[in-house]
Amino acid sequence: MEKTKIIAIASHKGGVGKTTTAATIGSLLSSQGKKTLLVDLDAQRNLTSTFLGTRFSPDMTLYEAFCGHCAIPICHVRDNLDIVPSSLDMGALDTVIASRIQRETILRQLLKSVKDEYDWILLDCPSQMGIITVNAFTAATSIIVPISCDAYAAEGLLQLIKMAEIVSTGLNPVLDIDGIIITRFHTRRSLDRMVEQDLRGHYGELVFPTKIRENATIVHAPIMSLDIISYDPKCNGARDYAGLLKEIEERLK
């Protein structure tokens, strides 16, 4: 098996499509026969709900694994797709592990025993740039950053880049930011075109050519506890993410 790609999907802002990106890319990869593991690092547990349902209540979640009570818990979703579920307790994790030795490397150690079983591992990060995100950056081989087209689109991006540089210097020398995804794009809205132009002007080829257009399926699919590929594989969002995945795979070769 080729070396496992571990991708942290991160942004300093909420509502930019981190979970949608993780869920859709994960679904596409698994449908292509690539063994994929999704890791829900967010206390809102939206990725967990998308694949396991809102009423699913596992005995062990990523929180218990971080606390040392169990190995990393993996739930099977379907062929080639597994998930590590999150819980609301993740919101208190910064405080709980504050005094732990090497607390920045807990996730990397948890993944060590299972990563060789997967082609791709996607880490759905919380919006806060705290110890959980540091763990994700320490474990990852690359970072992908979704950014929505609003007036404050790039707000926090410099902070994320600075954190990535700190982690790559001290904890994870292979880490790099491999791309910025423009999400929730309205083709007819002038603000969106201005934001796109600004992002491409500042970050050049780091911004993926494919944009993720805003469409109702992206909103409706999670309500049905489905990723958008399973909900409507022909919608604009599904087609956009399929194009994006080709670009991601080419960039990470």
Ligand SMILES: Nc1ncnc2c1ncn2[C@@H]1O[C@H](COP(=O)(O)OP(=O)(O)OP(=O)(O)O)[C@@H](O)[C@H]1O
Contents of the next structure:
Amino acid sequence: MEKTKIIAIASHKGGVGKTTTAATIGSLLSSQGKKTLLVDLDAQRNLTSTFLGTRFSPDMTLYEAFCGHCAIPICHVRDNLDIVPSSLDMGALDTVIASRIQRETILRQLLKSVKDEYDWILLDCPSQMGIITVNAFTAATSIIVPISCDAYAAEGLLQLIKMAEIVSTGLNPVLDIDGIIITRFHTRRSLDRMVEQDLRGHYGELVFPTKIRENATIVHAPIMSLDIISYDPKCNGARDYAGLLKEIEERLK
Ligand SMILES: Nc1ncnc2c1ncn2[C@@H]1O[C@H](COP(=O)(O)OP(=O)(O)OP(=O)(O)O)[C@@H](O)[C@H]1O
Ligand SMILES: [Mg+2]
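Alternate state requested, the form predicted together with the ligand (shown: the form predicted on its own):
Expanding to the full complex; the earlier chain stays at the top.
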């Protein structure tokens, strides 16, 4: 059994709260004294900007590490919290590593030398189901899928599940999908209640009981280069994520 929990936060859709989930759960875990590493796998580098600011431009990023030019670069954020920064170049990674042998296992190899130093490693995936996400699934012990409530919320989810099954059959037998998080939930909108009912009907207990409500504070926090726990620990978003984390920890015991 792996000691470090390595969670890929992935989704078949964009803008559903992957980065917000990684940032908030990472911040909560570190404040509880659990040593946490965040890995920004997305060329948009939103997770990097949240913790290191939009102007921070490190010499080495995950991209250079993927290319074999350096070991995995780790930036210290605060007590118990580190981050591997991303760069815009990650957008070209598919092409750059296309002919590499064992290109699906690059991230797993990179994390090997550092993972024992952490209790949790959170992988913030891009929304494309390409080679970067396959690398995340190959390195992870479990997958968490945020889904926001719109009319096509679950469309594409089956492909993600299929991809996870392929990776777990071939490359990573310990991999499991540990849960679906309903995010950006509008309490008063009937569409959201219908989507929730539908998801719970289809995926049962895989859907975490706690939902993350739509919350304006969540939008403001990253503008100040802060996660929401540091920005306003009492806002609904922070409370929802704290409840969710308890459920995640229970499920991963
Ligand atoms: N519960 C919420 N309430 C309000 N706004 C939210 C919530 N969750 C996320 N957001 C906002 O929605 C936007 C998209 O969120 P986020 O960046 O976390 O999604 P993502 O899935 O990582 O997107 P991408 O696919 O582009 O990487 C951001 O502006 C974020 O602040
Ligand atoms: Mg994101």
